[in-house]
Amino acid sequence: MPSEAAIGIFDSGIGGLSVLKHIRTQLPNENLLYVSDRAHLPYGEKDKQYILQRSRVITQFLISKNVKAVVIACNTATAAAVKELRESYQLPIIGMEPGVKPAILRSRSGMVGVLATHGTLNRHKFKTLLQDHADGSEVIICPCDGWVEAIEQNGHDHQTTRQIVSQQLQPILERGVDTLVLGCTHYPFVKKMIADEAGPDISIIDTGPAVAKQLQRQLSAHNLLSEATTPGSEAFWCSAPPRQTQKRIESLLQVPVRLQLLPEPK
């Protein structure tokens, strides 16, 4: 695989554009290519096998446009397919999980928050994570029901999702946590909301800088870390019809995009 070759990155909709953003400050001169799966949007409310399938059919056509590593921007997909991509694919596959271990060790009180969907609160991968480093701290869990959509559909700084963060983040808080976990990739966009509702005194974790630099660290043992010296590009692709997606895509990075229809598999 040439160091020139792309990094294909995917998600259920827009959410994972937060790690794309990340991923161009770490790495400035790859190019990059971005799925979004919006027609299958939510993947928190689907199971196993869908969410799995889904992942396949996206990583298969990001190989078919010769990607050299596949970033799954996507807690609730990489709990439920990244294990089976990586032992069916050769290439470099890099999930997400929320940031529980970094939140327990910058709490101070050692309550901390898990802000994320069902899909990935429920699987195995999210349990697991939890008995390797909540010894001793007490881990709050809050299933974030409709910010995905309302990210999605209204946007991340519209008033009904202003609403739904509140509403949904008050509990949490006022159970006394001084950390909260962003569990899912659309949250880091209503970031600033959360810091409205929490204030000042909680930390929030957002694991995209910590994928990015995972990124690198994966490229540059397999020697595929690209050798150019100018910016790289971005090309999109959405499964669902692009033209609202195109405007969610260009509010969000502030440029514009070309945004293409995803093949599906005959």
Contents of the next structure:
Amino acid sequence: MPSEAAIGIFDSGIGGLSVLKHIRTQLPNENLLYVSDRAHLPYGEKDKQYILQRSRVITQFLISKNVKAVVIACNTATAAAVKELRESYQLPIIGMEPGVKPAILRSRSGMVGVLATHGTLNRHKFKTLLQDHADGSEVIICPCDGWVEAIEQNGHDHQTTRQIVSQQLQPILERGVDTLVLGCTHYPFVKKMIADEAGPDISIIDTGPAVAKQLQRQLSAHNLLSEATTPGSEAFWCSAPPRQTQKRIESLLQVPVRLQLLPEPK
Ligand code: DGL
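Would you mind generating the form predicted in complex with D-glutamic acid now that we have the form predicted alone?
Below, the chain from earlier opens the complete complex, with every other chain and molecule after it.
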């Protein structure tokens, strides 16, 4: 596999762009291919088999584009599919999970809130994460109903999105958490709304930068880091008609993009 091959990144929608941004900063000369599976979101409300099947379709597509590594820029898809994908494919597959461990380390009160989808919170992988790290701390979970849909439909800076975020944060804030984990890649786009609601004394943990570092480590370990000295390119695919997603991506990345329709297997 040549080191000049691209890195494949996918999510159910635009959430994974919050990870792509960190990858771009960490690895400026790598070529990136991004897939938004918008026709099938929210993953958070789907069962394991459904997400696994979509993750396989997308991974196959990325492999057909000769990627050298795949980043599952989605906590929900990682919880449902990372193990099986790693068993099926040889290339490095980088997944992500809610930053419970760093949150517990940072928390002074021992009260931590995890914001994530039902799909992430109900999966065995998350329960194991809590068992392994929550020792002595209280972890309060918040299945953020409708956040992903609101961010996809209305954007990250919309009154309706703000109402949904604010309403569902209240109960968890009232419990006295001092650290909040963004356990879904869509949520960094509403980090400011969350911070406005939570106030300055509450820390907010986003695992996007750690995922970009882990990707760099994996590429380096496999001798796959690009040796290019010029800025890398980005290409985008979407499983739903691209028009609306194109606007969202352009507004989030602040550059014009060309979005292509994801081909589905026959
Ligand atoms: N962005 C995804 C995550 O990190 C989930 C979005 C969805 O529910 O589709 O979990």
